[in-house]
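One chain comes next, on its own, written out as structure tokens in the form predicted on its own.
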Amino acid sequence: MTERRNIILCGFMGCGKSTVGALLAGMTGRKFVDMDSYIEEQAGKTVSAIFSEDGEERFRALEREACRALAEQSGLVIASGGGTLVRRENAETLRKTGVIVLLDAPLGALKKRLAHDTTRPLLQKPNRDAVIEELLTQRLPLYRAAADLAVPAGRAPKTVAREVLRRLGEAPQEAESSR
């Protein structure tokens, strides 16, 4: 049943997955899950700590486990991590109970949104803009391959959330309750 399927948001760091995801959850009555926060809860430490203490491969293993656990549930809006859906296995797992939506933000918007971010391990380098460009070039084709649909994400988060629902053929609950 469509109202219970999961909505999985994918896209590059800073594209708005967490912000738009929380809005979508409120508009649809689904539960919002930020995958990085979920992993932090399960691991008992931050993503940055996992990267620095255990390495990226350990983080990716925890990410795979999170995909499996979340795909067993329904009625969720999941903000995947920026690297989650570059792995085909994760996309296939999540697609079993949901639809994958790429939030496609322009490079300029991503650079601006990430300019002062200190929480993302992959960006803690002096050449941040070059890293963003290189990672986006590598990841964007993989996001597009994983996604069932893409929504432009350079606009206001509420506008993006409404466009996601429109593309999914769902009406926001707030609109339905005002009828």
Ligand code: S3P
Given for the second form:
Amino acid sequence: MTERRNIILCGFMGCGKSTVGALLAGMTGRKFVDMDSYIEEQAGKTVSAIFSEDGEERFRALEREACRALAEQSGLVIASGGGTLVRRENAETLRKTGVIVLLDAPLGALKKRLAHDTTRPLLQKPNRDAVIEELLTQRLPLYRAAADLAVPAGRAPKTVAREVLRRLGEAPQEAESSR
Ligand code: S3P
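Structure of the form predicted in complex with ligand S3P, given the form predicted on its own:
Next comes the full complex, and the chain you just saw is listed first.
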């Protein structure tokens, strides 16, 4: 089989990158990689522990390394972290071997999905809704600049995954298209 471009999902925490990514991997026969899980394996500790014990800068360095390593592979669906594609260097690295797709979920849906989250260090603050709103305002233009295309994501994950494939001009594999 010829080398297949990676599909990199980008977007805010809670936009559905991991769920949609796993579906897309199944639909296209690509391998799914969740970048946060990849970093956790490399570091031997959770993202929360990296933030609290080593600091955010260390996490960002690990994230940069993960982008470099994953960009050397092909045939992947990569769910990036919410801060990954905010950094231009990471976008440039990943774009070399893949297409970057923004999952654009509305603010209300993000607030709802993230309301009870206990795993994301940036959200463990009392004024969570305000943090989400401020971060999203800062980041959305950066996501848009990094992405090759954007897909509305406040919908069922399967609908979003199908729309991503359609926009990429790829057909789902046999078993999937008949479902
Ligand atoms: C982060 C998002 C998280 C994770 C880390 C930092 C961010 O990933 O990488 O907590 O800066 O937005 P998800 O978007 O998968 O939650």
